[in-house]
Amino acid sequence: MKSIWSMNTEIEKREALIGGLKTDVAVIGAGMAGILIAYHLQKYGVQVVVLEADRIAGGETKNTTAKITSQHGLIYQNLIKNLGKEQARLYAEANERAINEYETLITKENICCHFMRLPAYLYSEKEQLCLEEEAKAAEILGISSRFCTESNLPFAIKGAVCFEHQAQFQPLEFISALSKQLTIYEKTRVLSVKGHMIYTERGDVFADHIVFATHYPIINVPGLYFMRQHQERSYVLALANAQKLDGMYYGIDKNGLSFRNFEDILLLGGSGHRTGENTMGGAYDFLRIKANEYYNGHKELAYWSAQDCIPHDSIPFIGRYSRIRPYWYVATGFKKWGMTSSMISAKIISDEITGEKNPYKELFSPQRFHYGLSHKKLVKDIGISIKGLARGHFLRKAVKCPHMGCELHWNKDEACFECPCHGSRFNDKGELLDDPAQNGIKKLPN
């Protein structure tokens, strides 16, 4: 199940770390966030190395739909209501600037990655009023937006919010070109981090500053990120002989669909669920039913899935990992918008390390707590975790997650074990697929 990006792009392999070293900054994780953070730091003249457990872009980056957009669902009216216009404006501005930063960087480095400016639509087949309100909220915050009732989707809609001047690209072409400028050690799994020391399978690294860009933080304490977000999966089909759209589309309804084109290929996404809650399967089948309904004569070229960290207040955690580790930094909780969030992470964290001021630092600070946006989801996540932990510890036949001992569930579509508590995933042999767990399953059912 390779993504269309992985099928089309091969990234140059790098050697593993041999022995120890000392550096100004060590970035753990060579996905989009880690590569952009390292790139920006290096441009500041900082000595930086990147440590990657497997391959460059080998995690969630290779599975993204690669929309570079400030349109993140029905978010702006909620931000205004709960945080006020100024904080909401900062969120909108940070994401709009991230789009421009990509375009500037791609032009400067002369990267061929199918970067394209085009509109992004947030649509519904059932709702209208909430989309009208979202369009007004976005406009108040400085985003070029409008409400409309027509689209070139293959079905009727009640309404849509159109954000102008958004973008999309081929993520692996981009990261392949950018990573060539950086010192990266692949096949170098981090086993533990204590103070300024990083212990890996290949040698130890001392760094003045350490950045965790591992999608989900691999250190539980300090930080407690396992209590502050959960993970969700979504699924994608790549279709030939389908429709050429005028922009990117994202549905807000239950079972809403995502659409974008890559050249003559249509990416059809959806079937989202909390990780660990697809025991009956059917996620890909649902998308295939929709593809057959909308696109006669299409051909399926690829299918794959992706995983996203969902913070309770819908704002990523970007900045210092913990008050008691001021030289640790983290980039996580990107929800489903990892491309813009990765660029914001690069700007905030590189500014933090080099002592530059950043206007978005406080909004994205991991030390924040927005009660109005967070408390209901926090209570729900705690309840799910307690249930999973109890079943893992008291059911004799439970398959346990090595992260914290929660009961694992089988994902029929992906043929893997998944943790509903924190989102770790393992193949049918018990080998680790996704963090926060750092080890495979010790005991599998007979």
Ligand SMILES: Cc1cc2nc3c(=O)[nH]c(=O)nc-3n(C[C@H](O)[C@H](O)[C@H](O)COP(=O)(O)OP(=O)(O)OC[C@H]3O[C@@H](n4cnc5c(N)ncnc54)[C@H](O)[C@@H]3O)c2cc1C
Second form
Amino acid sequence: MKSIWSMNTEIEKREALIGGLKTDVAVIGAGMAGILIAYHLQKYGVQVVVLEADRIAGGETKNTTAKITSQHGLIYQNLIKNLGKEQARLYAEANERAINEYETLITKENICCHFMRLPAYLYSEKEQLCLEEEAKAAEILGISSRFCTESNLPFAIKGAVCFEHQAQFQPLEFISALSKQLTIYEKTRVLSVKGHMIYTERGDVFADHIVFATHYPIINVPGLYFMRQHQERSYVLALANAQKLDGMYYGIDKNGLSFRNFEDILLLGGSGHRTGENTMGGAYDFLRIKANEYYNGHKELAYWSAQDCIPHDSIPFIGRYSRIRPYWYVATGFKKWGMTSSMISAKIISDEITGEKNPYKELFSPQRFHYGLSHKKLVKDIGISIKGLARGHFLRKAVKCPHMGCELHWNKDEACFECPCHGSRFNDKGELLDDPAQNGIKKLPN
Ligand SMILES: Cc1cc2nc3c(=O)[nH]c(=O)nc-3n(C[C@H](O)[C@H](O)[C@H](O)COP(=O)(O)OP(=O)(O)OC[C@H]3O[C@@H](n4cnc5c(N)ncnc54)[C@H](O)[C@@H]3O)c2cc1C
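In place of the form predicted alone, output the structure of the form predicted together with the ligand.
All chains and molecules follow, beginning with the one already shown.
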């Protein structure tokens, strides 16, 4: 089903590319990241075109819950412990700045997109100490935060961390307005990229600089992003007659829930899992049980799901794609916090291309290796990929992913095939739904 944003926003259609062209920068992908990167570059006076396989914001962005926040789960105490105070402070500052930049841009461009400031809460029904520590860590790093034990939620909590002055908006109203200023070719899938040449199904593009804003990078080598992140999926219900909350909420417990309002509607999210691991189904059922428990008399208006890339060290990959392609750039690994991460990507990548200094470049650099945060998850991701590849290659009955040949699993709730290794998805006819695969399944077993 469509998200409430897609149900209520019509984004102007664009022509597909016809024939070849030459440009300073080509951005591949017109999601939140691609649109913000292209907008920033254009403001710097750079000639930029966006190439989109399908429709503007037609990827994960249309299904986000669109909280604009520096509160990314229990992250700050871990960053301080593993990377030190200065790197953790940079992460906090980059995200807090991104919230302000949305507000400045929306005001400057006079965009009506339901942008509003409000607090964000990270809560638990079981834990207290780690939330108190998170509040302290965030405060030390310059975020206005506090620990509390009371909330507006329809159940008792042990504690919550409140970050003041965060934000939320309607993402498609925002993108619809901003994209009007940009040169975008829709229905123009990029098939391959070699050096400065981009080959599409509609013509070829020569670009001095190429930005991969395709959610999951579509080129495996160089870069090796398929080894450094996996995808996780979660589910959302839009409810009428539910509750008006005093802020946005995100639960840290196993099966924790996400809450935010949009006007009188409540978005209730959760049931997250690694993509490919929902063979039994029950993700929407779980949310419906919770909705019935908390909101007597509510009405379900919509339900949908989305997924995002989870980097092995919890920090997005933003910057140069690879040392051996200094004119390629990437923005990925947003770990379900792609609103601020897209804005950070826009600043870092436009600064790189225009030769400006950026204080956050090293922290987010795809070429970094943060040892303290990295090795365990990296090893686990590689292990799962090797198992999926082996099953895909050796099991005769396996439905294989066209990306790298891993065995696909059925998602009962979404009635689609999913790859547990890298997260590609296909409908019941084998047609492509989500990257990194770029083609559908050639032959489905009978
Ligand atoms: C359930 C859920 C809730 C979320 N809620 C929040 C939230 O509250 N706050 C927050 O900050 N983040 C949230 N996120 C994360 C956020 O939605 C994503 O990080 C963000 O939308 C990703 O944007 P993107 O531009 O990178 O990707 P996309 O929006 O997927 O854009 C990528 C584009 O690239 C195009 N493309 C792919 N391959 C090609 C090709 N070969 N040629 C041309 N084009 C191509 C696709 O068609 C697509 O349009 C949530 C994620 C989930 C799963």
